[in-house]
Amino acid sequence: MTTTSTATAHIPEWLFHQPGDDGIVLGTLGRLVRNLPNHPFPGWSTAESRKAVAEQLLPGLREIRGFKTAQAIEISALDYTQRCHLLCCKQLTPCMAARQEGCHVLLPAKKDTYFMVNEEEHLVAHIGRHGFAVKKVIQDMENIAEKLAEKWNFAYDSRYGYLTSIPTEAGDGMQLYCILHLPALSITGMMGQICKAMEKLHLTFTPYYSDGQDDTGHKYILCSIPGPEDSIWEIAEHFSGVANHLIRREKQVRIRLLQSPGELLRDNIGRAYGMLRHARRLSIQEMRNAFSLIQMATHTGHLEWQDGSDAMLLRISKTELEQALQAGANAEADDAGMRQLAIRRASQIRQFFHQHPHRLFPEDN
């Protein structure tokens, strides 16, 4: 089973920096759910329901193309430290993190497609593709929807369509996320107006992490909300919509900042460097939200690395990883842990910074 030490070995790529990304979409995710007639959903099982559920699903799912070597793992087989793992690398949700018997986890080696087996539906498929992809993620979804429905008979009815455990998400079985880093949005105090907003429009608009420690590192998930009435590309439509609006919105906001009296985005930035190059001391909330600005800096300019912009990001992208998961492997500490834990993961971040030369406000010299 993965380690942190190989962490970085088994995230998605689709979650990792590319070349000529925007820095504002980290990626497009789709879920797709489906439920088996005659057995009851999995937040109503029992474990010998769920276990003849596995046995119905699992076969079929290894014939797919790219799942017949893919890793197959009960969920109730893993430790708290691993279950971290797979929910900071959005390999696991929530929901599954926190099952046992009878549900499991299908990892392919490319791992932008995975399947899981008594989540909160029977059949769970989550696809993720870079940036905004969401006519792409569509697609796909469609294509795995009609490899499913040549194994089996799932659970639909002709007016609500395929039947799910929440019943007014009835339907196509189909949903929308979006993930997206709005750190000027965040730092200027807007988002608590922008949530109440997403629910006025039908959409949730969640934090980014689900890992129980209360921060965002201003990434947050807008999703779409799934019923009876609409098919996925017509709620596509009204879902990019709000996207595009809130990437505009941030790109506006950054610009507006940079321009205030006493350059808020650049104080901004200069605060989360002196912090992250010079503190003895780090919470994972900080080192986060210090990143994400770190990140943004790289991407619009003001900050320079002598080994190249894109190849920096994906470093930054994957030592975040690494120390949320040593975070995760550390949650049951006592404050004297969770203390040398800070001081190491300021270690660690300051010799970051040393290892890569680079120029703060280039603009400057």
Contents of the next structure:
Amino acid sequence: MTTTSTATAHIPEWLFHQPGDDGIVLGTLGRLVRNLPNHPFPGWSTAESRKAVAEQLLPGLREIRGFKTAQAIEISALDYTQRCHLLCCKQLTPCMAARQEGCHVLLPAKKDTYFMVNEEEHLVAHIGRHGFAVKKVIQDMENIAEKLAEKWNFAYDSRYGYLTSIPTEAGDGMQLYCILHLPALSITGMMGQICKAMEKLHLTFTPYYSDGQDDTGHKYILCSIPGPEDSIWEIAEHFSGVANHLIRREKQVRIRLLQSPGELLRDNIGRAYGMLRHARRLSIQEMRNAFSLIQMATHTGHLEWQDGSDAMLLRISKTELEQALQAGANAEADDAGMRQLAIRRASQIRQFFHQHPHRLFPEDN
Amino acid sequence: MCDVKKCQICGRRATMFLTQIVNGQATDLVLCENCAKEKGLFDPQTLTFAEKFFPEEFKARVDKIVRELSEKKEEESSTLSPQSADCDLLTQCPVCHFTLDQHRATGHMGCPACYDVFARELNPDSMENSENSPAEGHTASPSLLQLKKQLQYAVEQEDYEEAAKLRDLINSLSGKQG
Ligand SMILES: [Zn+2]
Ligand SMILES: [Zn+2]
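Provide the structure of the form predicted in complex with its partner chain, given the form predicted on its own shown above.
Full complex below, order starting with the chain above.
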């Protein structure tokens, strides 16, 4: 597999297709895990045992509809940059990225579902859908679970449910994630408080970009914690309740900022726009934060695009991803290399705005 | 997305995962960001890719931490585990050779069979009173889900004191404290 081109070809549409509404929930992801009996879990196994698991699973997975021609990637064949690319596209999990022989990703042409073999568990399916789609994602997980159950007898115990490498996660082996875009809550400095609240709600809440920066791009992942006590449908109720609460909060704060005499919302949008439009050097973090506000402005109508807002939201997302991929590919560059990249990035983004006719603050006229 | 594991040092949510070979055995190192920084392993990106891109010095550093952690665990289990002394429990899984100490140190299982081997660890009461005897004079305690809903309500009301109590209760019920 080649570097940027292949990774870009794998951009998962579900993640970048902007929902028609407020665009706060970018996507919903389901994680389904299963293990084969009589094999050590991948975190505690030898290359031989991982290969044996892969030999058992891969041919069967190929028989599932849509996976016949799926691209099978062995992780140990990828270099650092290629792993970064898949991570960026959310087609690989961080623990998988560090794995060695016998670990595979099976990526079909339709990229909203993919399988990992020998991730944290023997078999992991990730199912993505755009927007806030908890019910659909659970139904998808149940469908896949049914198909898998026809092919294999997975490790199961009546007391715990499906067995996993971490006992507290045993149960139905399903987990929910959703990716939230929360610019108003972020620029008003409320994220610290919200993170604490989420911890109390027994959910995990982490920045979307896992590259060490705190909250660049104002995007977050809300994640359910699985357990033997509750079924996924019960968990989903709690999960959706919390997600809806966050969505409501984000909307309220946007309105409050818009109505504030200090023009806080429009000031932030204007600054972000000015930076993207004219900066000569942009770091990936600066770009993400500014793009986040431009994304919001496109939703709120503060930025009008001639090509239509849906098309432009998609382009913005893809540009953001491409920049992240470039940055990942240059992760080991020295200072001069990073400076060059920042200059090139700024120039590409100025060009982006130049190529797509638009109007900032149409409400002013 | 293995985010729900706990730091081996402080028990908070772990963000760094590493499988190291120490003395020929694979050992999991699971740390939160704070503890990792304290131990001198600051860059999460580096850690994530550590298996492949490990400079020797870094590896030595990690070996040392793993050793310290396992020594600490041994101390703990020798001082405060009356169970291991008096019963004939297996301390190693015959299928995958994962040990009880490793389970205690990482919270993980080595293979599906470990669930039977370490059953008593998972559910200490199960051997003594395995029959689900109905509690006398008590009404059924609220389910985990009910508690979570109460918790959600408390947070919505920004009643953090109540929320903290509920959270502790939920944590203890779901058996997630170390
Ligand atoms: Zn810690
Ligand atoms: Zn075992």
